[in-house]
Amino acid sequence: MLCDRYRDFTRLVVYQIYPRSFMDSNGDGIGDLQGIISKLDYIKGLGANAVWLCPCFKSPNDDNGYDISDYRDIMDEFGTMADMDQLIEELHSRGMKLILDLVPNHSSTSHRWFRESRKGRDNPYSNYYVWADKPLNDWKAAFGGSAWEYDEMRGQYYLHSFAVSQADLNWDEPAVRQEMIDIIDFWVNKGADGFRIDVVDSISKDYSNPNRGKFGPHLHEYIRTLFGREEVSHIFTVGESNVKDIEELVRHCGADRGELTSLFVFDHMDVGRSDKFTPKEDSLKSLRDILVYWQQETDRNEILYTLFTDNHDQPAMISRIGNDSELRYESATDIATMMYLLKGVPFIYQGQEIGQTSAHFDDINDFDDVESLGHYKEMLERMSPEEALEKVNFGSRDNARHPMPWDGSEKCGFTEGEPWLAMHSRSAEINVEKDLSSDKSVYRFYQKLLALRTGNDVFLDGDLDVLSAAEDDHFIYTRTLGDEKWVVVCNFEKEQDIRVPLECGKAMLSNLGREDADGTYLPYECAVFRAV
């Protein structure tokens, strides 16, 4: 059971927005928040009552709003201030939350703090970011190179962990501290109700750690010192890191901590390949697994969970782990119902609703991804460009990024301009108007099924059994509050008759039309029962 202070986060159902790519109001082929207002009631009409905005704030774009110039003002392309007021008002109106991206861990070198801190050693601004005579170190940034670069000015080498123009800001600084305290009550007090915090993990440095020093000594005062407060004590938060092992999970979101709300594990985000731009062979199972895993560990620890299949940085799940062509329908509520009926805070991102699939091109000047492009580079070092375009098609993050195919026409409803990146290469097939058409529609099936998992209190609390064995090919389980039982279950790729060893009733839902439990399965196919 969850601590009372989480209880309430469990009705949250979070819907992810990349900003740059959801709906263009004006014309110039880049997504703004008068475009996301229009579509509110899409997403409430969905099931969600939550938004969580990638980064809207000034940024040169360097990595796509992940280099913020200013963290109090609103990017140029997405609008102004006064839109971001009408979004906070039309999202309370609605009854929706808004959650904003926080990214503590670096600034771009174009913010006031850092343009001040290459003038000298004496400047009030010196210390806000990591400097150096020599490399403290070899690390690697996390986009290609040297995490290390030579400023002429200052005379001195900084911390980038990502872009060059991403510089690590200096934690260790009390005022670095301060500054970000005032950015997180600036936004609260003009109505924020959340945040997910970008690598957060790595705002304390060890430098002996070759892992670009994440985790570091403070980590975790740090994080207190953000979000241990009373005045936000009612806010939810989430936090990216590369936690794998409950302990530290426990370290960052325990009730007693006065850390985070909850934390984003990525385990099963490795389902389907052997590292970011390489796929492997792989089955539901590996997904089953890890989720079962995780779902005891957090419940016996009393952690809120989260639950997610794709986000910004991601390639469509259902592309590395399911049938994304003829079952694409099928794989898309399949592995949705797996998820998101389980214990743990629901996020869904902008197309998964529709079951957008990872994308294809041709010519590596059809992405804009600062990562893949930088990766591309190192590849072509030691393999062809065909090869090395095929593995930027398969891991890179513009396949969540481009424009949301609203309709199947050639600018896909999004923008009466050029588009900033190319539409997906499947936008004609695959859009939100031909799904709602359709006879299987994925995000109809979306809305019964978070009705579903909303409406009922078991799948909000309740507890989770596992019936299948491990070495079944599909995942039964159970959530059970009281005296009411629910039973999902799961086929995974082959056809198969199934048993479920409880008596049911007819299926409650169902992405088939499945009536009984008990039967043959075709594969991908899903149904939830109320045990009688």
Contents of the next structure:
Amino acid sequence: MLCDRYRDFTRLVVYQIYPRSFMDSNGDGIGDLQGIISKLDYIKGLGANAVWLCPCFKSPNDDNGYDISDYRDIMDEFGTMADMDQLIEELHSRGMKLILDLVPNHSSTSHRWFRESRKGRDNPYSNYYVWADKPLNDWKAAFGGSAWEYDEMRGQYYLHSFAVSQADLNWDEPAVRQEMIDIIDFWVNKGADGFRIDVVDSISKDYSNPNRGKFGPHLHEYIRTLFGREEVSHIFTVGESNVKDIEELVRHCGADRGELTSLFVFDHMDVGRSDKFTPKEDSLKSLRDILVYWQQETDRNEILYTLFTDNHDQPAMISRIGNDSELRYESATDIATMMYLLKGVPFIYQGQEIGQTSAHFDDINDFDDVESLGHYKEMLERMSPEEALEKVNFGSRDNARHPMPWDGSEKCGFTEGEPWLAMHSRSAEINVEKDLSSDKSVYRFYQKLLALRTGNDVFLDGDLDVLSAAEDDHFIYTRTLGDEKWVVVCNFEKEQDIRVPLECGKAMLSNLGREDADGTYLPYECAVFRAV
Ligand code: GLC
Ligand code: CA
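Can you return the structure of this protein in the form predicted in complex with alpha-D-glucopyranose rather than the form predicted on its own?
What follows is the entire complex, opening with the chain shown before.
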């Protein structure tokens, strides 16, 4: 059983927005806050009751807002503080919550802190970043190249775990921790209901750890400094972290830890690939097995789990392990059913609700993602441009960052101007307008699925039992609360006969109109029943 506070959070259904690509209101080709406001009814209509905005703070945009130059101001392209105040108000008046993206590990090198810090060793910001006369180790930056950059002005190297213009903040400096506390309080006072915390595993570093020093010695102390405070004890927090086992997860999110309320665990995000840029034949079975493991462990340890398959850093899940052509609707709805009736907090990434797939581009110049371009350059040393392009097409974060296709017109109803990033290669076929008018609408399926979940407490903290066996090519699980029991059946890739070992009523939800629990299931067919 989850503690009361965590159980309340299972009522959240979070819709993740990549503001740059969601909706442009003023024709400059870049999504913005007014664009988001104009689509709040669409999001609420889906059944979401919270929005997580990727960073919308002042930034030169080398990493699309993950390089912040002022944590208390809005990115010029996205609008003004008045727009943000309006967004908060419009969300709250619809009974929806706002989750902001906090980027504590690094700032942009154009942040005032860095501009001061590089001036010398005896100014108030001198220790805000990690400076050294020589690189302290041979870490590689996540986006390619060394993680240490020489700065002429200061005459020293600084650390950047990501792009050269994303300098790591020095969390061992108390003033940096205080700055971040003040930033959190500033946004909570403005009305933020929670935060997603970017690469939180990196804020305390162990310089001898080859994995860029993640999970350093003071990590938990620093997280508690931020979130273990009475003033913010009501907010929802979800950290991005490379946590690999349950003990580590418990150390971050145990109810008595005073740290985070939840964490994204990425174990299941490796399905369908052998590394970030290399696909691998895979089945929904791999996804099931990883999910089952984490569901059971988080349940036993009373941890609030996060339910997600996609985000702004990932190629589409249905393109990796589903059939994203003829059975796109079936794959999208089956995977969603598998995921969102489990225990935890659902996160839906923009476009997922219309069955958005990964894209394909013939020209490397169509890509924008700093990570893809960095790795492409390195790949060229090992392979032909064609092979490298193929890999980028598979793994690029731009797969998730194309402008949201609202309709099938040339600019997809996203903008009247020139979109900042090429439209998705399949946007004439996959777009909101078309999905809503189709009898195989992914959006409408999501609506029913989410309504089922939020309308029945059994899906919040009800017990979870897995009925399918490890060798089965399907997933059957039940959720039970008191004498109420629900059965979720998700078939995988092959058509097959399935017998459900429980007596069930007629289907309460299904993606292909089935009524009975037992019988032949088509590929990716799924249905939900009440046991009688
Ligand atoms: C996280 C973000 C990613 C960003 C990186 C650096 O992984 O999700 O988009 O590039 O951190 O901030
Ligand atoms: Ca705009």
